[in-house]
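Single chain ahead, written as structure tokens, the form predicted alone.
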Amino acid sequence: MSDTAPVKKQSVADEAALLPPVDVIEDASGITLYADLPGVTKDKLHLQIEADTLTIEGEIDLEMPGGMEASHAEVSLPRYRRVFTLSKELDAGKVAAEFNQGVLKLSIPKAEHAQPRKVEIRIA
């Protein structure tokens, strides 16, 4: 490689990372979704709904006591990475998200016009 071959920087996006676990349960009302992130705080996990894509980013926190060293690590990526792509039946605008010891639940409920209604039977 010569100093004038130009530098391609990596996006954050293309850089290499864990797929977390995660278990997606769906009723009546919408999904709820959740996500295993261990070594990752509240201040290091970003979330992002764009159009129909939900990404799910988390950066792994593991610092050793006392200047100590791993000798094995199983944990070799800095992060978790997790792209959905959403129905349309379901509404981003209404998405809660709870984050509690590393798992992150989301709860997406379905749009109005997706939600099961009852239908009045009137007698003739």
Contents of the next structure:
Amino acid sequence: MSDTAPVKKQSVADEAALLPPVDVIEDASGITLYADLPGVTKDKLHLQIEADTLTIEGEIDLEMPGGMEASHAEVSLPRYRRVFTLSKELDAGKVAAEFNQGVLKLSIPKAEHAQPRKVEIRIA
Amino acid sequence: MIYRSLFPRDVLSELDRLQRELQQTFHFSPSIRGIARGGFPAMNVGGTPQSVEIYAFAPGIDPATLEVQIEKGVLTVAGERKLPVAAEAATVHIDERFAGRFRRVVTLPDDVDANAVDARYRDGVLRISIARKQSAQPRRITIQ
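Form predicted together with the partner chain, following the form predicted alone:
Full complex below, order starting with the chain above.
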């Protein structure tokens, strides 16, 4: 109504994005996630863990000559986004990330107390 | 009591037909080499008056193993993507990324110069830039 009303800023999460393909592998020490994010530079990749939600986001940044007209596009949006819910036994504070040639590798270890332990039973 | 099928026809074949129809609706010009979309690597093609630009989205590949070839106006991008094999004790929960050999083919316009090709690999994207022939470029003619 008035000009001073705050303009509702469109949140990043509302924008359309591509769903990157991922591989998720679990072993005794934790979970390893690989995601294909071709075209994303290191500084345009955003990883976030909030409570138990992991968000992977990246903007595609391609060098394009001026005045280029696309004639065929299979990658039709300039960003990727994918959200995962982590389970409780994972240690969100110790996530390690590597990003190389468009492939993201995330290692999410299991919390100490959740790692499998062998229980020795002594026979009296 | 007679048991009747809930669906009058075979549901699976109906779904197949639906999918085919949808694909034909969205692929306006099905290529002779099969359905163009959904292959690996995904490709974007664009052009300027000076060049044709092809972007192949092929993350995590050693550029030395990529094979780019132009023959008779057809560009071929081929290679192999090897992914780390999961240990036997590990559990694979999601398996969506492409692995294995791939080959994709793009028909180039007639006016490109196959000798002026520049290919670069950055951030998992192979960019191939092919210049158009000098004679095909727009030229301004000065009036005497």
